[in-house]
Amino acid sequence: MSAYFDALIIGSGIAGLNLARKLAQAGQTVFVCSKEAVTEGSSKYAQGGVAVVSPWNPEDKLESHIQDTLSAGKGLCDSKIVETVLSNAWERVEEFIGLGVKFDKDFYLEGSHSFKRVLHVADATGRALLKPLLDNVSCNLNIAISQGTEAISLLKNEDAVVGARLKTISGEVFDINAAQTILATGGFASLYKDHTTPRILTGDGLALAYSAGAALENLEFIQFHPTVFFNGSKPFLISEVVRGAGAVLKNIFKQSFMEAYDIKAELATRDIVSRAIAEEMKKTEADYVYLDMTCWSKKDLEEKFPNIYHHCELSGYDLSQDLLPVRPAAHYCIGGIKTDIHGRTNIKGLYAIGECAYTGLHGANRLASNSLLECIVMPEFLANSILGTEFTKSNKLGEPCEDVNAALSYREIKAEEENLKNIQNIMTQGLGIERNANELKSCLNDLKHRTETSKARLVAELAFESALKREESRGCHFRSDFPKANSNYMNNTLIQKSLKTH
């Protein structure tokens, strides 16, 4: 079975369904598949908000934000990237706006921002995001979903990508051939133990690009954030507003410990935080930090931070009385697919967008709420480039990509949790928040020889092998047998696989 369609988005975030929305609108049939349920990537959970320098606040400056974020990506943003994205910033706000969006009318500070610029629906933006989409796209005939649908191979005619063989949960496999294929599925925090993101983010859209040839960039740069609470059940992030809104951390003994560490204290840029809560946690020989929201009633609270004080309510703690165990977590995955600021990637016919990809945005370390800002932008741009260019719809079907299309899919892989679990114990290990020679060799080797065979082994194997190609530490890579940054690792790490020429 197969069908064709102008455009298959494989992914259904806020990225992905942005595009769709915009493509269909303009006539194009779209093709939009998920692992999971359209509202379960990384979107829906999202807490923070979008950072816009915006009329409503005059004092702030896009040449600050341009600075901020330049500053936060030590030294591998491309600048013209993001004056690019950040001048466009506004404008994508207002149609967000115009889609229903009520933004909390306050402007908020976090870590590293010289101004209070990142706009909120309370503590649940990312879900206020989506909401508009996926009532739009769900009711336009333009655009067909299947969800629980799975990618498990690009397909490929000569030298393009023309579409991508799909799987449901009931094990259908189909075809699906189109002119333009986006991959929009996420990043792959959830291949580690702890982790803020659903678990279905294995890194199929990067393990299926490099498997067509497509060019990855910059893996070693894996963000941990740094207040995660743990309570024997599944993480909770703790917003960075919240320490930007006035929370302080503190050790088990109850001693503040941050301005120890940088002279912006909790405002520090997420990986030094991250990285000062884990030699903190050594220290004391404790396995959490506390988050000392007290300074707030609890009405404020509830005001301020509804869902995560609720949360935390039904876990036992209240906020407004107790301090907060919290502890860094795998978040987000600054490199990816290579991209141009089109989505475009190096293979004809292919494109990403979201998380999955690298623009040069990001850089070394992402700047707090940079990356919702990045989902609402970036279609924009990729939608304008595929509907300004011609298209034929070819009479040749594509062949699947090899490697990927005999892999374990993630149904598979999740049904033999302990491979999983495995994965996800080497990558907890060898690239954590510290990383050194001795223990990326070793964890490289360990998976190398592993037996099975998945998107996501794969791709785990890509970050160790882009984490040991860069003897320095800069940004969210930290490397205690190179503590220091170094002037000759200034470009990118490229990861791209030798293909056969025929």
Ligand code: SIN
Second form
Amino acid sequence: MSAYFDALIIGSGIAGLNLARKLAQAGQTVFVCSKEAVTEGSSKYAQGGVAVVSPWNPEDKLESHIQDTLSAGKGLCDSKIVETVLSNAWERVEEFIGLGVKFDKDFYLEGSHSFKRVLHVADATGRALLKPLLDNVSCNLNIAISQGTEAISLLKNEDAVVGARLKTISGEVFDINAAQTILATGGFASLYKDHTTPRILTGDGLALAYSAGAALENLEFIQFHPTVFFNGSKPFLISEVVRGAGAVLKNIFKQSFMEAYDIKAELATRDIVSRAIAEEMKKTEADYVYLDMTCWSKKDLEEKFPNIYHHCELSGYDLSQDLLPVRPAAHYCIGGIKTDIHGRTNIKGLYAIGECAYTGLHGANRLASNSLLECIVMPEFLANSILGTEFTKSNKLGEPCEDVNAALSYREIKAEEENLKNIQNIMTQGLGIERNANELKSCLNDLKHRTETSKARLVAELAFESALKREESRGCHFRSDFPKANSNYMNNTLIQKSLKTH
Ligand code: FAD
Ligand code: SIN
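After the form predicted on its own, can we look at the form predicted in complex with ligand SIN?
Up next: the whole complex, starting with the chain shown before.
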């Protein structure tokens, strides 16, 4: 079975749905698929908010946000992209206000921002942004949404991507042909044992793009979030904004320690805070440190951080009195499918947007809350580019780029839970907060000798290859065998199937 749409969007997070809305409004027919429920992705769980310089906060300046972004990116940001995205941010936020999102009028502070500039809806901003998008797309007749439908291979006709082969939860396989195919599949942090992301986010989009010949960039830059609370096995992120407001990290002896690691203490960049926590855990032989929020009363906490307060309360912690055990977990994938400002990859008909794309906005380290910003700004550029592209409607059929019979899809991997667990163990062991050549090589070797083929395994291998290439420490890539930055590595790590690596 196959069907034709103007655009096929793989992924229903804020990036994918925002784009679907814009294309459909302009009269395009759009097919959106999501691996599980349409709401399940990182977007729903975003807490802190959207970093933006706004007229509501006249003290703050665009130049300052640009400077903070470049400084976090440690020389690898594309300054033109940074300027373009950040200077378009407020206009795109206003669009969401127009859709009914009621942002709070005060701003949160997060690490390495020179001003309080994180615009939010309490501490559940992702949900608030997602809701009007879902309302909008679900009643738009130009949009078809298929939940529980996984893209298993892109379809290629000569040198162009012309759609994808999809598989439903019940095992039905069908093709969607499309003039434009857009990957909006999120990151791959769930390839780690400890992660803040929903478990379905194992980097499928990167594997699909790579198999179709698209270039991937900077996969070694994986951001770990310092403060994640584990209730049983389920991780729950405690937003950096609580540290921005005054919460303090303490070791198991209830001593604060961040000042010994960085002058910015709790508000140093995430890589520094995560490494400091790892070091403190090692020193104290504990597998957690504490986050102390007892400077606030229950009433204050309920007002300031209701989502976090109530989640922890349900787990038996009253944050106005109890110290909360936390530790770092894999959180955000900075690298991804290489695109330009219009979301175009190097393959005709194939685009990428949101966390699965690498545009050059984040460089070697993403400034906190610049990701939701990217998801609300980039769809405008991509939609304009698609709508301005001349294309003829054709039912060109394509061939899958992968051996879909041999490749295990996510659900099959899930059935073989052990396989995924092994990959998670390898990623955690070799590609954690600190890396070194011996460990990287030995883990890559383990991966290459595995018998199963899967997208997860491919993405893990490519991430290890990228990390081996970068023999320096920069941003959130810390090599204990090369602990300093090296100006010879002021370039991006590129991986492409035909070229492998260079
Ligand atoms: P996602 O929202 O992750 O959606 C990915 C989509 O792809 C899903 O619909 C999934 O089903 C689909 N998909 C994947 N593979 C396939 C496949 N093979 N076939 C079909 N569909 C597929 N950023 C900020 O800027 N500010 C914050 O405050 C913030 N807080 C965060 C808190 C948490 C707990 C987490 C996890 C992240 C946070 N982030 C934050 C990061 C930010 O939320 C994400 O980067 C962003 O939401 C990514 O959006 P996206 O649309 O690219 O992808
Ligand atoms: C947080 O709220 O701490 C997460 C923000 C982000 O990942 O940008």
